[in-house]
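Let's start with one chain on its own, the form predicted alone, as structure tokens.
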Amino acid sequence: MDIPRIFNITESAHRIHNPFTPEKFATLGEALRLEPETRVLDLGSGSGEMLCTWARDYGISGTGIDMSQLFSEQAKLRAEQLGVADRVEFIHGDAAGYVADEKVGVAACVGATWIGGGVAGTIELLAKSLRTGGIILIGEPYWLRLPPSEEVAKGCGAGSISDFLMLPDLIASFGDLDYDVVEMVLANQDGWDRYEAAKWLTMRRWLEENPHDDFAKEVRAKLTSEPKRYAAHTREYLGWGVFAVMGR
């Protein structure tokens, strides 16, 4: 079980998988008021970040579930890296369909929620871990403006423009599900710069080290085509963020 290849080469670099920067892992902590001994499940957990930081600055346990079997590894090694492995616990697995053993006080899908099939089906599956007055974390894309065409959008990453909705629209499709948007932090440029750009290093110093693998060519198509990609339509068009909702 793992996540494509490519994921794991243009990323095995970062510590945090998304367009958020440390400083913005700790303005959500501190939003969200983490009491210590707090519960948190992360589905889609990445090289473990958020947890290890908010373990370390706030003295929450939990658990991180991810289908990248480095991904994992490099969390493992973060918590020790921090002194919180008695703290936290990362699981190389499916986060489709996990549900905690005993109920959080935070659930978390931080940029997968594909797991669910969408925000909805994640918010459901992320619900049956969560305890009585728990908050649930959704970190989503959504538009800045929305892009003149299909290709376009398909040049951030969306299958159609239809993907992803204006960020007062995806604010109101939380309501819809009966759900309170009690907090929100947003990515802003520079973060969207680091979580791009950290890559094409990574990427450049892969094929000098791999000229003779089979995904060699694969990797250079990526580098030349992705800083002229990004700052044409992703930098420009596409925002991220993370939102914390409760039931009604």
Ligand code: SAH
The other form holds:
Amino acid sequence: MDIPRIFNITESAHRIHNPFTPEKFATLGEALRLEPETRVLDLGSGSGEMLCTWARDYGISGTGIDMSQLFSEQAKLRAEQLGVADRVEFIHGDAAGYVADEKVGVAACVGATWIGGGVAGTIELLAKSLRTGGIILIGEPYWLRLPPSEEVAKGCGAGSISDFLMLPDLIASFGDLDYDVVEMVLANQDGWDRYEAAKWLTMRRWLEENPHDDFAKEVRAKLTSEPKRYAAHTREYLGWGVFAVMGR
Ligand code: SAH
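Same protein, the form predicted in complex with this ligand this time rather than the form predicted alone?
Let us now look at the entire complex, which starts with that chain.
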């Protein structure tokens, strides 16, 4: 079981697989006023940076589930590196339908809401693991500016304009689900650059090391087109943030 190989190639050097920076995760952890020993569940935990740094900085304990074998292994290594391997656990697997045995104080899905079939379904899934009074975290894109055409939306990696909302509408959508938005930390263009531009050097190095790989043609085409696509589309039109919500 694994995610499509292209992500394991382009994001192999990433610690954070979304437009957040280490500073943004620290800001989010502080904003949530995490108490030591809080249990955190993270569906689509990637290389584990959020759980590992929060375990180090705020004394939380956590479980992450991720479908990428590579990212899950990197998460375990990161936990050892930061000296928190006794507090965080990483499971390689499909997080769809995953419910924690023991209820958690924070249940998160940061940039992988397809796991629950969208924002509403993911909130419903996370709620099953949440203790009363707990906080749900959703990391999700939104439109900074509405794309003028479906073509531009596709250039941003969206299936269509309707895949994402403008920020006020995304915030209102949590209310429609009977949740209060109690905090939010938003990414910015520097964070987007770290996420997207870091893939380019990774692709270039990978191509140099794997010129005869079956994937070399695809990676070459991506490296050629990605910088311009990103600058013209994602960087201009797409926002991203983590929203902390609590049931009313
Ligand atoms: N939350 C992480 C990773 C976000 S990227 C971070 O902030 O860095 C999305 C992640 O979802 C990837 O790590 C990918 O491997 C994982 N993923 C995709 N489909 C999944 C599924 N069905 N179950 C678990 N993880 C999944």
